[in-house]
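One chain follows as structure tokens, the form predicted alone.
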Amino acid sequence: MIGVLGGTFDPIHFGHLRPALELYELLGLEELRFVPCHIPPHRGTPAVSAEHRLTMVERAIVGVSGFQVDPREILRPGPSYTVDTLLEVRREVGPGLPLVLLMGADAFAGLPSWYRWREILGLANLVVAQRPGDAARPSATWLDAASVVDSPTALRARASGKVLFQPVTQLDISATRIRACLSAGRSARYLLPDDVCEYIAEHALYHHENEESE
């Protein structure tokens, strides 16, 4: 089973990485692919270039077993639509391998605004990360109750079409706050990996920025 985790990663931080690691282990994934977005369709232009964001992801996950960087959206021109990425991955892995798209509860709630969103469940299963103790699942009038499963094991029986709501540790860290911190000349250490901090300092990224994207 292969996981896909997309995002602008502007910059990548422990709020991305800790839930990703927990999902990798809980789901028993063979690999988890981090897919940095090139041109986000639903938010502002990232604060730094796609190349910088790709390199920061590479530095953040180096040496972590099962974690891989997938640059396909960076290399693909035009807006970075998730359905296009899943179509490409599905063609590569074949029709029978279980594929899971990882997302947060906010992204799940906004799924109907995504480009060709109804095709996504035909290409992959969804795993929606939730805070531990959250009893209520995000409402989705479009979601068939029969599609919802209660355990990671159930995902392995289907290549696509199922939805799992999975509690994970969610840290109160945001890329917006990190950028504001760096812009003000303060340290972002302990909010993101040291190798990423060093890369940001080396290239003087996020100086004098005031962006709203994550």
Second form
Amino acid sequence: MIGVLGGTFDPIHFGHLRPALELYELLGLEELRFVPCHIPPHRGTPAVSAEHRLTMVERAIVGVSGFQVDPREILRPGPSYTVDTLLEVRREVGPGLPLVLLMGADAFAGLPSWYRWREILGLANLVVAQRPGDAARPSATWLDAASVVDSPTALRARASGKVLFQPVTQLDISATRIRACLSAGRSARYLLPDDVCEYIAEHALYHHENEESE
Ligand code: ATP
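Having displayed the form predicted alone, please output the structure of the form predicted in complex with adenosine-5'-triphosphate.
After this comes the whole thing, all chains and molecules, with the earlier chain placed first.
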């Protein structure tokens, strides 16, 4: 089974990385692809360029077995729609291989606002990681009870169409808070990998006075 974790990664932090590793192991993934978005359709323009965000993801996962960066959304012009990414990945891996889209419960709650969102479950399974402050099992009126599974084994048995709600280590870290911290001149150390902190310092990222805050 191949996993896809999309995000703005502005910047990537331990709240992405630790749950990603736990899900990689728990689901027995062959590969987990981090897919930084280019132009997010549902939120403001990222604070730093797609190239910087991509490089920070590369730095964060270098040497981690099974973790890969997939730059396809950055190479694709126009808004970064998850459905397009999954259509491409599905075409590449063939119809039978189980695919899983990983997301936090906050992203899952907003799913019905995503472009052609109903097609997503036809292309991949979903694993929803609980995020601090979110319900372990968010309600979703659109979700048919028969689509919900309660184990990684049940998920692996299907190429797409199943949803697993999975508790992970709760790390109350968000990129928004990290940007606010850096823009106020404070350190973000221990919220994200040292290599990423160093990259941010080298390139003086997130230090603008007009930085978005929480
Ligand atoms: P921002 O604060 O800018 O909204 P973010 O930290 O939420 O950023 P994104 O890059 O938008 O990061 O998130 C990518 C994915 O990672 C989403 O599915 C999101 O739900 C999930 N995620 C982000 N932070 C956490 C966390 N602390 N715990 C679990 N999942 C998380």
